[in-house]
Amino acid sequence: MTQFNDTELTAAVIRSFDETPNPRVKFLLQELVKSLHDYVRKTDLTFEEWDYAIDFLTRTGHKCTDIRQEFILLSDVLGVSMLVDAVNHRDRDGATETTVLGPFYVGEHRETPHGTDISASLPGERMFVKSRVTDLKGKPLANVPVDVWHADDDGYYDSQKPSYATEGPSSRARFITDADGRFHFRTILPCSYPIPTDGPVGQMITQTNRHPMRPAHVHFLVNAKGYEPLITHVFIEGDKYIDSDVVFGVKDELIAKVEKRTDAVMPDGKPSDGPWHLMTYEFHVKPGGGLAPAPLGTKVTEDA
């Protein structure tokens, strides 16, 4: 009967994938085995710890729904999402910096006219966002779909609320850039907020004495034909969590100074009802290809 010690076992498992038809899948699986086995050896992992890890992953899976992805959240707080982002976007060549998609992108955003208040039914300080999409040389790009989404004044995304299924989206929309590459909209000033702490990922953060907070930001997904999809945030300068984002998503270039204004008229010529905030940001996209993220819950399969 064949017997293995702790190092021979690793070699045997790696060899078991030698006939994998897809070379990339073979490489990924064999490297995964090496890393997992090295972790077990380095930590002298106990049966109790391994059982806890299996239970944690099981509970993480049970927390996932069509509008909540606990595994993405786990990847985010472990810094894996930002690491994957970093290795895939090493050379920006002047393009806007990328950051994590986050677990609350649901896809299929509704196309909305410029100037729409996407948070009209929500309380909060009013904000006007004006933006532009260009190529790396500053040429404006027209007819580009830009998805935007952010949390409300209480720190919740629309998809976290029971009303989402019946009332539909809020603080979430798709705009199409005009001939000069511009788009603008009204909303509320986002605030810093905690990641969900009612699941296993939030419990892990709490139990390890890490704070669960994300600095205030607006998500943008710019999907210009012939260019790499751009997934990013624009963060609000001065937020107290700007240097300690729980998902490690902040980059200096993505921090915007948001001005408080008292003008009676907003930039689109329409009156304001009181003080408001102005966010401006210009996105630069890089030639290339690739697909924008699929809506949450879409199943992607690939034969090994």
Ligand code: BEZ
Given for the second form:
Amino acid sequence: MTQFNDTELTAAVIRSFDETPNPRVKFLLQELVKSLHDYVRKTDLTFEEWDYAIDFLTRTGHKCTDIRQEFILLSDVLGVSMLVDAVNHRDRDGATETTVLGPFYVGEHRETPHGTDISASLPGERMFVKSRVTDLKGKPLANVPVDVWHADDDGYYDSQKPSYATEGPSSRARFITDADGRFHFRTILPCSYPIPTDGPVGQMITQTNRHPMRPAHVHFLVNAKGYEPLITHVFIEGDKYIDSDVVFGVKDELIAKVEKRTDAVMPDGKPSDGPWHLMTYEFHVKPGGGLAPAPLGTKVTEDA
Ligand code: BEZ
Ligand code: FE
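Switching forms now, from the form predicted on its own to the form predicted together with benzoic acid, please provide the structure.
Complete assembly follows, chain above in first position.
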């Protein structure tokens, strides 16, 4: 047959993938064709709308660099990242809940001694973070790398600022848990911040009257050998945007009470130089495997 009506066309495109050697790739491509064709039929998509969509995706690609990932942002604001998270983490068995990686995991996480102030050069309210990594039975896990990253007091990640190239990372580090699974560090209290609005994804958010804000949080990637990599955040209780995160990433269990303290001494016995906040959070990881995400700009592309 050389000419197809629209349902025959869908069937023909699906059949065209029948000889794909990898069964999973074949399944994913055929289901994608089904869903895309259904969308076009359901919406009676016009040429102008399809042109707009192609142009939007082209602009999204052009906005990407080694340290900026506009496609991750698109997946995040459309709720796709959290849906992939949900279907892959249906049974937590008591493990800490997961959430989006986000576009600012750049992999520049230097191994850092416990207690270090990872935001020493930045203004902001001071915060002490006390944390621990255990298995599902509460057994402490030693020697586990934990990557930490968060935004500054103006709502920007280090990698978004021109100073990143010359001064290197800030509010970003890697800690290795001690024999009791513990690690601790100093930093600043993060604030809520907008996702980048200078690209096509942010423009879509503002043009559709959505707000671009994420509630205040610290990112953690806990990567214990023999356990599932844990990609998560700890959110700060009471944040104005906790119920309306632009990327739908909040889970109740990830909201922590951050206490205001005035003690002259911090939990590691060292003096504080003013009021500070205390964030305490324990992570529980699940036996398993899997690769932690590759830093931006280092992914190897494989053909089907
Ligand atoms: C972040 O938390 O870094 C983030 C996550 C999703 C979209 C934008 C930013
Ligand atoms: Fe973030």
